[in-house]
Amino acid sequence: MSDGSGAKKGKGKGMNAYEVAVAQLNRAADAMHLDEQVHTILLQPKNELIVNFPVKMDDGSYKLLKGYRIQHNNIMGPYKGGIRFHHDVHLDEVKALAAWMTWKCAVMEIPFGGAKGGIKFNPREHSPAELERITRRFTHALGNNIGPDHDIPAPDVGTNGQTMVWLMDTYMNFVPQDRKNAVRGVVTGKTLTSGGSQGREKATGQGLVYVVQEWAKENHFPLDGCTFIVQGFGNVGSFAARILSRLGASMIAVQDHTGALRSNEGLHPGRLAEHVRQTGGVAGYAGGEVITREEFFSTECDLFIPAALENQITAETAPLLKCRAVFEGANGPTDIEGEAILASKGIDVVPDILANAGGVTVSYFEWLQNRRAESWTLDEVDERLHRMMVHAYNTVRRVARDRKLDNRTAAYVHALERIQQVYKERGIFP
């Protein structure tokens, strides 16, 4: 059977994100003997929306921007997935991210399907006023292709709570006056004052740390005194680093789009996060020595947290890694060749669709709170998130042990078995 990807490789380059996603799906499908009809359905998203929309810049000129919303699958519930603002956003990337959201929601056993969206531009080159107009114009272009019972966006790379509030407010103006507050759940990841949830901002990093703790418990590995390195120091990387440091772990190297730093005495995650907030990157932080990207990947440590973009651990970088385990804070950071090299080196990999699922899980909590007109405490959110992350980790590890599979394939098998069961029960209409 054809892989159905429709994706093309650049000359001299490895797989793009969607080809990686398809290869991962095919590997799990073979391992569990996935029904061929279900396999065929899951190879492509249900809907691919591409919009081109004009936005007025601060100087009075107009720029035409391209936006995407890919709705991969909704057999388990409404489409769910982030919106990213990045200059490298393209169709195959967003298709891959949407598919990974489908598997992620199924792994966590929450009633959502998978979607993803993005706009191809560099948000750092635009003022807050321009970002607001871009967000509102994109929301208007999407129209009723999103909705609290249909497709629910959230923050991703280059977006945040303020972005989601602009999106929500724009959508609210589509609906009758008496329904405005009923549609707060059209997006998640909002600010607290505009209907967001306690714990949502740190949720992905917090969920990752809960998984790290379960892995450490399983492997009799003390986190107090261990070392870790982080690629990407945005929302996910910074919160994971701060929470791990409170458990006694030491961050000894960091790398992002502006450069890389290392300190054997440890980098202070809180102070570094403030520096990044003020300057836009880790470059210029005085707490560590400047190193190259290759030296960052070669840093000997216990844990590696890739929390940047996809396809970072490759045939080029995987041989450099000197760690015991990789916890994927980013979506798709490891390509097929890179993963094979990690396996040959005996490095544990806890995959993205498990390790970084805390974000969508607390988004689910936010959606529930909006629907019920409730407000949960931070302790309630953290307790529920902890319980669900522990359950998901133990389920995936049980599948891995029982079927002698790697963690990623085990996570896919768990997700696909749940999706396949629903297709068997519901059938295909008409």
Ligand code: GLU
Given for the second form:
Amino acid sequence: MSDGSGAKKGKGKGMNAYEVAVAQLNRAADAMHLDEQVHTILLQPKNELIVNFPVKMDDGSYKLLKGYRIQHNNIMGPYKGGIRFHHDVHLDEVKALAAWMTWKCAVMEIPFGGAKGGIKFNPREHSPAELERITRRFTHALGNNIGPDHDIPAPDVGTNGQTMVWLMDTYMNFVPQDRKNAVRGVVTGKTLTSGGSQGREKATGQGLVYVVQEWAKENHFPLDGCTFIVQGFGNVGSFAARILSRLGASMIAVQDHTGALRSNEGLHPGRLAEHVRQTGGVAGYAGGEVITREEFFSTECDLFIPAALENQITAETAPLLKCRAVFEGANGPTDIEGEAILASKGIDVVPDILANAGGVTVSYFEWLQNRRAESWTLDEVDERLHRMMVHAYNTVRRVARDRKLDNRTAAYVHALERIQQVYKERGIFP
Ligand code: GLU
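The structure above corresponds to the form predicted alone; please give the structure of the form predicted together with ligand GLU next.
Let's see the whole complex now, leading with the same chain.
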């Protein structure tokens, strides 16, 4: 029988991100007896936009690229979510990522819905000039499907503040002169100089560490002197590692698409981040011994921070893990089988829609500052982010304890109850 998701069938191993997202939703819907109509609506995104657009390469040739913007839900506010540049981007992945944004914003109690976008290509193979043309042509193709009160993109895997500024500038060029500055908030995660917020770049890593600190407090676990391992050393992983190490925690292994390293004395997150900035990956960093992916997953440690892509903690890798808790910096790093194995091993999981919500939370602050023509100090941003992460963590933990649910299901239940309430009040038109 169809589950209404439209995702391609498959059980356990090999489930794609959207099947995982649907399984998570269905589990939470059962746990809270979600209204059937609301459940049906949430199983599919509202809008799926796919564009094919040509871009001129530096050598004069043209390349046809495929871009996506999936708008999952906007009952809580404008669609919100990042844009990913990656060679594996595909429809079901972006659909999953868009749905996770809906839950994430609802968990955080910020007035946004969920969306995600992406272009299927490898940004590492392109010059800055090509990246600029790709971004601008994609923005043009999206046209009025985005907007500061409608759908607000942000950075994700393979994109950054510069990408967002190109997007903003292109969008501004399509509005009347006197409206240009009013639409600055069409995108968040911009550079500080072009209308971004203090603290946005580190926000996902910072938010994750605030959650780690709450977890540590709850479990009477000393972070000073503890060990952690990180998968993915991009924006999320590198900031989380740098901030955690300032609390006395030691990063003893790291793994990314270029290789894996281990050092019992601890890898220096700041120096490693600089190496990754220069070379594109952790491989070749002199501060640790080279290990295999399996050895990385098997490293005995206190905390594991997956901060790369989906479906990394699976039936194959979960049995290897020897950690006490997983804090999901990536979106969807744990599949359904992986999650069951973590539970059977007694490993705590703080799910993506809570653990990595610092990014979209500071995006919300950026959007507010743009609207009000304000600029908040870093202390103000951090303090507000801290308050919201602590509140969300404790709310999710309360739901988990009261209803005897795992943290992910509890986070979903909290999000879905808020969304369901709005559907009840507003009804379904006509
Ligand atoms: N791409 C980030 C995420 O997955 C940030 C989204 C945003 O700031 O809108 O949460």
